[in-house]
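Quick heads-up: it's one chain on its own, the form predicted alone, in structure tokens.
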Amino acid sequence: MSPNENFYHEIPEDHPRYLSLKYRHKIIEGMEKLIVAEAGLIAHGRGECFDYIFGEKTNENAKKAIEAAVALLLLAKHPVISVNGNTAALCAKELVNFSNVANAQLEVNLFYAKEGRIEAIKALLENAGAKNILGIKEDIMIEIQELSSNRRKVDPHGIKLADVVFVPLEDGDRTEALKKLGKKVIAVDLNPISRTSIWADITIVDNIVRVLPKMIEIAKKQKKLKKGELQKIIKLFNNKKNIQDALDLIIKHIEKQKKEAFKILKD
């Protein structure tokens, strides 16, 4: 048993930060297994900060974005779910489950192409039940000219052909590049003013560990709807308003915390 695995035996489940600590250690474990890049720990910590501000729960604003995102994926001709190390480490089973329910392909796409990472993520996804994973055959990969990072390498049968790309925990440069290529982009980002959030067609401002189970639940319901009903869900969604509402929620929560903190300090 590694020192990181001891965590689950040392922290009681009634600890107020149990879930946050649990996911933090899943990321650390992922790094130890080459699934997560070292920089992924920093990215996760940044997300934790925003999640704390949002009260670590899925709000109504995020639920509307999730509904629109699922509808867009179900209507897509060639939907692809882009998988990075952090997402795989946190939600491998959910990724596989959602890809099956939404009939969307999984494609591994990494910013840091450390030797062994793709193989580690592939093994993790396969253990979770994934089949026909894209983005793992170096000899067939092609490049997106709009990018210079390692993310420019995409699978010719996946992101290259995709009309809708779901990019959880994404960096902004590729979201911008995908948009310029005429693709619809769905993003999950706890920072509502990141480049990813601003450039995406649908931005889910929430934690990926809560988003994917909700997407699976909604997809099962929406698959029973007619095409026109799915189109209506998308038409009623406004991403600009979605981001504005997310920022308002941050302000509201900080004001509430400010009052509570002052009350404690006064006492």
Ligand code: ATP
Given for the second form:
Amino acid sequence: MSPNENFYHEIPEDHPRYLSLKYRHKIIEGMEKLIVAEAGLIAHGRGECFDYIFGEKTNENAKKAIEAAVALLLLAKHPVISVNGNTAALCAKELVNFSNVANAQLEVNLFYAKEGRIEAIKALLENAGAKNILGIKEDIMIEIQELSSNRRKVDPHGIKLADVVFVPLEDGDRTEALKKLGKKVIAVDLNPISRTSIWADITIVDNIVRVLPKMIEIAKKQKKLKKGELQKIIKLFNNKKNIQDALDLIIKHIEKQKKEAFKILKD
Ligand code: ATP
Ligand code: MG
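Having displayed the form predicted alone, please output the structure of the form predicted together with this ligand.
What follows is the entire complex, opening with the chain shown before.
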């Protein structure tokens, strides 16, 4: 057990910031095990900030986006889940579980390549029960021209063929590149105005740690629906309106938090 593992196991569960601290330390632990890039810590912090504003809860807009996202994945011919270091460190088990329920392949795709990182993520996912992980055979990877970063490399059996790509915690450039390649993109991003959020077809503005368990639950229900019913869920979803609603919610929450803070603040 690393010193960080010890630390978060010692946080009492009734601590007001218990969950936030637990996930923060999972990210640090992930970095120590090479799973998370150093910059991943900063990205996590940006996410935490938005989550704080949203009250660290899944809101109605996110629920609607999750319903539409799951329907799109279930209807896809070749759905792929793109996995980065932070997502793997935070929710390896849920990624594997969702991949099985939704019949979508897992493909590792990293912004920061470091020796040993792919192997560390592969081991983590395999320990969580994953089989046939894509994006791990360096020699067969192909490059998509639309991108200059390390993430231009995709698996010929995965994202290259995919019609729908699920990209939790994505980078904006790559989301844009995937769109230019004609893919439908589903993003999870707590920042509703990141380039990722704006470019995606379906933007889930919520924390990945809450989104994946919800997606598993919804997928189990939606698998019982007919194709036409799934198509209807997608048709009724409006991503632009959903992002607008998420932004309105931020304004509402800040107003509320301002009032609460002012009750305590003295002149
Ligand atoms: P973009 O590249 O899309 O313009 P960015 O460059 O501002 O976005 P990145 O560093 O590429 O941001 O990615 C980090 C993003 O991931 C941030 O927008 C952050 O809010 C989001 N994020 C971080 N952790 C989580 C999480 N646990 N759940 C959901 N979103 C998260
Ligand atoms: Mg970015």
